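Presented below, as structure tokens, is a lone chain in the form predicted alone.
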Amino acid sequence: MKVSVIGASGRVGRTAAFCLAEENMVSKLVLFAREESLEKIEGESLDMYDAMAAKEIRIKILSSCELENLHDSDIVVITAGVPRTAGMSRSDIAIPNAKIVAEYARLVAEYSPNSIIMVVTNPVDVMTYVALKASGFDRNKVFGLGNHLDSLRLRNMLAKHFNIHVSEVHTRVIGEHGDHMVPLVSSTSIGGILIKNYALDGTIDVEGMVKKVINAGSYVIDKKGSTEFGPAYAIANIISTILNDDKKILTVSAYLDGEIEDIKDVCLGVPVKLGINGIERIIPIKMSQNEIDAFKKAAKFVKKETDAVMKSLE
């Protein structure tokens, strides 16, 4: 299996590439960056080779700025873009990043037409739509990191709150990867028990946890300048699911055509079944009325942002 990471000179790109190599799931890994960053990613590949030797993992790592090296990729991960800095929202970088993502998506379609595109660049829901339209790929072949990372963050917070192993927590965040994310509290369970029946003492503050999840990225950026490990391992988790054909249900940003609450022509974080061919199915979900209202609000917001970005690209 071959995976190419576009934007491998950035923190998320290089760390995601390392995670992919470390998990021993690919035979060929391409670190792709602009020509001016070539020496940097060459250094990254040498450093990774040393680490893989320590773990006795055999892998071919290629550092490149030549588009021909994207050829025959099974998955292309787009992380390139203007990074979010302290005080910036994801929307602040939408238009400049859309130009970058659109150009790379067109090039992926040209040089690796049978690949799957995974978008990480923020704002990821809007960028997923941009990549889908620019590539011309089928919608099952293009998706974004979406709310998978948000779901992991909420899961971790609940595990800490109940002092229980994280594997016992089953929860999901959908909607926008941003302020309009929607936690599916109504279907959250601990050890198979719905949280409303588990937390009988009423001590859990889910709303407070969700606010922490919404601001988690900003909090990390304020402290260390950028996020890297959380997104990188979430990326590797999704790619592993696809390459191993695991048929797991994960929450990624996907194009909707009426599958959930009749919402159409927008990319949002929703539960999907992932396999070797990408998105195999968008999973219909039953939500509480509050969750439905919040999801529709998220769709309206992202659609408005997407329309503005697409108009700028014209």
Ligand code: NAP
Second form
Amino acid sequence: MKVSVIGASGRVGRTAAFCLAEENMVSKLVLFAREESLEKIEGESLDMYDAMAAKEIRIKILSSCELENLHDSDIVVITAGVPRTAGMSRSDIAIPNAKIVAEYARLVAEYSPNSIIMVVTNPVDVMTYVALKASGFDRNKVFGLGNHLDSLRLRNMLAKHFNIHVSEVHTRVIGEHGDHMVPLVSSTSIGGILIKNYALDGTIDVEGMVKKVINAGSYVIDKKGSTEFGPAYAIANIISTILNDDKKILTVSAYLDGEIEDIKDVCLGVPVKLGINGIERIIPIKMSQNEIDAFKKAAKFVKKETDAVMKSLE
Ligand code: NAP
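Form predicted alone done; form predicted together with the named molecule now:
Shown next: the complete complex, the earlier chain at its head.
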């Protein structure tokens, strides 16, 4: 299996590449960057090889700025783009990043036409739409990381709150990877028991927790300048699900054509069945009225932002 990471000189790209190597799920990894960053990614690959020797993992890691080396990738991850800094929203970086993502998606289609594209660059729901249109790929083969990470963050908070193992918490955040994210509290369960039946003592502040999830990325950025390990391991989770054809239901940003609440022509975080062909099915979900309203609001917001960005690319 071959995975290429475009933007591997950046923090998320390089850490995601390291996770993929460390989890021993790919035989070939391409660290791709601009020519001016070639030295840097060469250094990254040498450093990774040392770590792989310690882990006794056999892998080929290639650092390159040559597009030909993307050829025959099973998955191409795009993390290239300007990151937000403290005080910035994801929308602030939409137009510059759209140009970068559109160009790379077009090149991926040219140099690795059978691959699956995973978009990470923010604002990720808009960028997923940009990559889908620029690549011309089928919609099952282009998706974005966003709400899977948010879901992991909520899962963590609930596990800490109840002091239980994180695997006992089943929860999901959908909608936008941003202020309009929608935590599906109504279907969250702890050890298979719906949270409303589990937290009978009323000590859980769901609203407060939801606010914390919305601000979780900014909180880390304010403290250490960027998020890195969380996104990287979330990327690795999704890639291993696809490469192992695991058929897990994870939340990714996907193009909607009316499958959920009749929302169309926008990419949003929704539960999907993932397998070797990418998105195998968008899973319809039953939500509370509040969640439906919030999901529709997210769709409206992302659609408006997407339309503005697509116009800027014309
Ligand atoms: P970073 O460390 O600054 O890395 C940015 C990467 O993009 C570098 O490889 C950089 O290449 C490349 N790049 C910048 N401008 C470029 C251009 N004009 N053309 C081509 N490549 C360019 O940023 P990061 O922290 O890794 O974040 C990367 C992206 O992921 C950001 O958009 C961030 O918001 C997003 N992100 C998304 C999630 C999510 O859940 N979806 C989570 C975290 C981060 P050089 O080294 O050559 O400059």
